[in-house]
Amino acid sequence: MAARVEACSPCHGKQGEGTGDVYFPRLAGKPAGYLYNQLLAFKNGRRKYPPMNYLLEYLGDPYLQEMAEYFAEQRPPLPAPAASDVSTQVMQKGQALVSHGDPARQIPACGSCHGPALTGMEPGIPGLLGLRPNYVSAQLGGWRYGTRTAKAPDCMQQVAARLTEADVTAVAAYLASRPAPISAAPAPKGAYVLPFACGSEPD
């Protein structure tokens, strides 16, 4: 398989531990069953990438379920946090959203589904570490927007509505920061409650 996924390792590392480009995810560690889906979001169009579209247009899905194992399963480590040039006032604010959200705007704290260490949760919530603000800023802007869908309940378009444009950017800035945690494996399955009528099923 790391022979077969090389055509990936110009824009997310041989490993899937990312590149300079800030735009191409880290994709190592990530748990299976949401890399799985992200695939098949790409394949079916749900998620637009033309590059992405087009490279796995005609792949089975059990070569994609093969290539989500393999990424899953890749531990090198993570990058060195992101230097920021955004004010100690906004990196406060991107702090009390990632770990206390905002009950007064019914938003969740990001640790209550990516994780107490935003590793992710097993099967299908992704880890939060290791990516650019500029990425976490675009994600989150398409959540936004509706150019990034989930199937219902869509428990991070729901979040993502109730953000300002400024929240973005403190969220963006806070998670680039953290430091690698002793352990990036996600948490297992059902390890903490989710908000909402969230689950913790890939999507």
The other form holds:
Amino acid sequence: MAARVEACSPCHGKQGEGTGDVYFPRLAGKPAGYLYNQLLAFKNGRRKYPPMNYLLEYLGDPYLQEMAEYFAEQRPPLPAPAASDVSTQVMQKGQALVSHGDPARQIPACGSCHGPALTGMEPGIPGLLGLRPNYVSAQLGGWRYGTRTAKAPDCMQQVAARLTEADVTAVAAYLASRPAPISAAPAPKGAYVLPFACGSEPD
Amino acid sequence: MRAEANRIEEAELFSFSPILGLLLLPFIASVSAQAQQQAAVGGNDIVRRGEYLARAGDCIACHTAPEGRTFAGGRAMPTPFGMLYSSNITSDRETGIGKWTAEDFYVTMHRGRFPDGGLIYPAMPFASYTKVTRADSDAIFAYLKSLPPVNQRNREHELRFPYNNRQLILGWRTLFFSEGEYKPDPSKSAEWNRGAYLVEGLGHCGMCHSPINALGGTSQSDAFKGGLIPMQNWYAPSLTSNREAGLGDWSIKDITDLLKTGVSARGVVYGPMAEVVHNSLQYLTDDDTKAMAVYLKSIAEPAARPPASSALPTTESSLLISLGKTVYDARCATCHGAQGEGKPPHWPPLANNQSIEMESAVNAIRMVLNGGYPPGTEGNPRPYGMPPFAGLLSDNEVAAVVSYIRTAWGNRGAPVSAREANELRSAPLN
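Having seen the form predicted alone, please provide the structure of the form predicted in complex with the partner chain.
Every chain and every other molecule in the complex is listed next, the one we just looked at coming first.
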């Protein structure tokens, strides 16, 4: 399978560990259901990034599922947290939002869906560790402006719509500062109850 | 008198009962079209036959939008003249072709005019579909009518002045359109004629594999001579020149492998041709694929190779080629082999590969920049992909490695410049 997904490696690394480019995400260890949803979204053009749309356009869904499973099974070590240039104040704001959310603004804690260890949950919720701040803020921005969408109810769009630019910067910086947990594996399906309905994680 | 009366009855049947007409017409027409029906799929099941033929015509490629309902149209199709949107060809009576008769459908395919006489933009390949027999047209129509209706209004085209004036199509038609069903060549085999019918008609190969002039048309004498596909910036190689994609020195097996699975011992399809194999060619029967191969092989003209000519000064070329070898050995040789021999069919050979050597280097440069997957097909459901190198190689390195593969191992292509590589970084990807 590694040879079949060689085309992914210049941007995502041989094992999906990520590369030097801060906008290309780590794939390794994310739940297969999440990765499959993204592959489908790129294939169908719902998620727009022409180099990805182009690569996947004529591949069969079972093959995309296989690719998703391949990267979900990879366990290269998480990168060491990158040094951040944001202030302590911003970092604290990020920590507060990630850990507790902001109930007054109906913003849930990231961990309430992405898991207490932020490693995601099978089958559809991705882990948030090992991602660079630029990638996280670009994706949150994409949701805020509606350029990234997912199956309805599009929970991330609802959450991101309540975030300000400053929130996004703080969350992205804090997430990237987190050290690797003992186990980077996503929680099993149904390990905890989601605070609200999410199209990507049915039931 | 008796016969006379019968004819009148028959005519009345057709004009007053389109449904009965639908059933009868194909039967009558199929007798005269028997020669081209030799490999018909579905036998008497007109809907199944229509489904097969609709695939041979790749209707779905344009008439279905991404994430849209099948055949409901609405796919945006950029042209040099503005944006066109494909139409709803489902059986919906209000927004599709539910009110059409088989005659309406045939006239549309055959003459490029709507049932009310309105002119159709030639993005619809009616210059090819005009060659389709009445029987085949009727089968496709019966198939489309058998599918569930989708109520989705057609989107207005967004063409710039003066192209938004449909009367201009009359000029285009005078220059580039000649109406008429395919006429079998009695000096050729039934197989050859079947291949020609599919390639020139439903397959509408000439829509891409012919040079497109500034008027958006192809003249008859340039058919299948290759051309840069407008807006997509992929080069559709000539099917008649063995220096391009002419298949004269390919074995029938290599050609049928390529058409049916997307990969072969001689080369692999990427880009727009991956779409064609994925949505259309992989579904053709072995007989039809072979017929196309026989025809395609026959139209390739052996041509003497001209000496490679390059716009680049010799010193720059040799510097590029020597840098190119370094890049190649580091990045490409593991898969494509130190001598460009490849590991067919999944890692295509680059040595003696026409698509690398041909005059236009566009496809080779694009493959290095963007990589690509061959289409997933029944014969090759888990294709191997070429990595994109846009982020790893500079313009100079891209030009160098392409120059190297175009000139190494006896290849007779010309070196390319960093500027050519740079220009294709912004080429549209899909």
